[in-house]
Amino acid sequence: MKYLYYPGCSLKGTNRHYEESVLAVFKALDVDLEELADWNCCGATAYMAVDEMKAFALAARNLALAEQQGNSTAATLMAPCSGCYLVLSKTQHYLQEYSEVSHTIDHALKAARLSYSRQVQIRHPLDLLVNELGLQAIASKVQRPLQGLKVACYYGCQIVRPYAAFDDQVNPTSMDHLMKSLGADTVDWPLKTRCCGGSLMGTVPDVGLPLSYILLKEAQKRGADVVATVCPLCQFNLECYQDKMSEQFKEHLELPVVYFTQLMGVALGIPERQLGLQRLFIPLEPVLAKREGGRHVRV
């Protein structure tokens, strides 16, 4: 089994621990990933708001490269970042549904000596793991079951809206099922797709900060030991601003926020540095040690 892999900007920078855990987990599961050669920025959600057509052109170039590198019109391109996944998916939809967009982007690609036939499949790793590899196959490789660990699965806005390609828009459950296959318990909470504040944390923090606080407070209230997410911006907002939230809302917050692939890697017995756990601001180790009765040993 082999897929093309589009890392995007975040996974090569501030969210290296997401890439490290994705690569380590897929390797442990005997799935080959081939990084898309000469990839560029996806066009990002912010860029999409400034100049939609240029954002489409940036994203379409990646899709054309994937078709070329995959040597097939049915190549699968995996995009772990929720923003990248959304922009690539949106571009695919607009190319198929709007002739004006299609004509303009085809002309831009032609100027770059590229073409695109609209057939590349854009998949999120959560989708591939659950719906292609399968929960039973993953469970069979678990070495350190996550029994007793209570996980709040946070999907965020972008992997299920507006395109619910592999899960329910209102109540997604794929990550919950995945965590349970690793032995963990998942908390039932209604905020799994509520916005974390997104880019508002850097633009209008008075609005963004309360949105993240509400999520963490609710997860904590429902007994979660850790929040698992699929999105670089969500992970950053929920983890890195907890000191500011504690100060502003006069309530101590110290809840680990990790990528779902990092928890998978722990369960699969992958060394923690290969999963980027040392890059977390709020360490996961104390939670794991408590779960294992103080016997957790860093590997």
The other form holds:
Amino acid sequence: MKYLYYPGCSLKGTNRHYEESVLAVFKALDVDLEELADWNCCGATAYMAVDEMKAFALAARNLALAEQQGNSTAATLMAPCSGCYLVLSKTQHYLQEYSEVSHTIDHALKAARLSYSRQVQIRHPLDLLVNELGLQAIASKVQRPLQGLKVACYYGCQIVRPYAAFDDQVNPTSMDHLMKSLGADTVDWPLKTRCCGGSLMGTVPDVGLPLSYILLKEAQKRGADVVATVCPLCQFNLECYQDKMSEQFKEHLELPVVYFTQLMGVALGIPERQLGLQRLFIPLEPVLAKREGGRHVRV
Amino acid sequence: MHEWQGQPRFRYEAELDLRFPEEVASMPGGRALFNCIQCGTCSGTCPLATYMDYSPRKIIAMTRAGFRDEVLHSFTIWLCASCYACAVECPRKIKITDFMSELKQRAIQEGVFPRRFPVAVLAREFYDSVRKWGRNSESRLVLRLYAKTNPLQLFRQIRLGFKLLRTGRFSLRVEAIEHPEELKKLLSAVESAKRDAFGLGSDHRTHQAAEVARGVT
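Switch from the form predicted alone, shown above, to the form predicted in complex with its partner chain and output its structure.
Time for the whole complex; same chain goes first.
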């Protein structure tokens, strides 16, 4: 099995541990990932706020390149970042639904000697792992079950809304099932798709900070040992500002926030450096050791 | 940006811009705006509503009534984090999130936001980086954002910066694509297609000139 892989800026930047863990996990499951050659910015939310049509054009170039490289019109393009996933999916929808978008974009692609036939499938790694590889296949490769680990599965917004069809838009469960197949427990956490604040953390911190704080506080209250995320912006907001939240809300917060692929990697017995665990501000290993009854097993 | 005065603003009909709702509704799928039944599901769903000067429901009502200045000057449009919670709950299938994004685009085009307002500066910096390099280099983007809006933030974020350095997550390398010329052709073709379709957006150009004359920008 082979998928094309669209990293996006964040997985090459401050969230390279997402890329590291995605690559390691798919390799361990014998799935080939091939990076999309010469990919450009997806046209994410911040760009879309300046010029939506150009954002569609950026996304369409990536889709056209995927079609070329995949050597088939039905190539699968995997996008781990929720922002990229949304813009690529939105572009696909708009190209199919609105002729004014479709005309302009076809014209622009032609000017760049490209063409796109609307057939590339845009998928998130969570979707591929749960619905293509299957929980049983994953469970059969578990070497270090995450026994007793209480995980709060955070889906955030843009992988479930508004385009994704692989899970519920308000109460998704695929990651919960995935974590259970690794031996972990999941906590019942109704905020799993509530907004983390997105880029407001950087632009209007007075608003961004409380949004993320509410999520963490509720996860902690419900007994979570760790929060599992699927999006670079969520992971960054929830993890990197915990000391600021502790200061502002006068309450000590220290809850590891990791990528779901990092937890998968641990369960599959992949060495921690290959999963980028050393890049976490709040280490995961102490929590794992505690749950394993004090045995600190280094893998 | 208007401070909320504690009581609703009112306008005489002659002061309203009745072209505004039509302009906004020209976005893809935008006609649905006129289907709004003002039920308030969007405002009830929105996690940011509590911080907004006008709730999403009000923004829709004001747009339809032609409150152009109030809508484009509102804090609301910049606080929308694009989580799409409202859009999937709307019983009239209005693309509320995309509608907020349309309003942001109009506010940026017309320059109606404070010079150093971070949300708009971030959007512009992001846009420029993609125009030049085809990609966006995260750490550089954030540094430029703070330098242009609030340099003091750079010092406040120094602890975060060190942690990112220590964990190998900070990089000043410029990310760029191999074929920027292809991208340039693509984007300028979009530009010229839009010019052909809308006659150089004469509408907002005139409006922009009017705003400049009134000293808003």
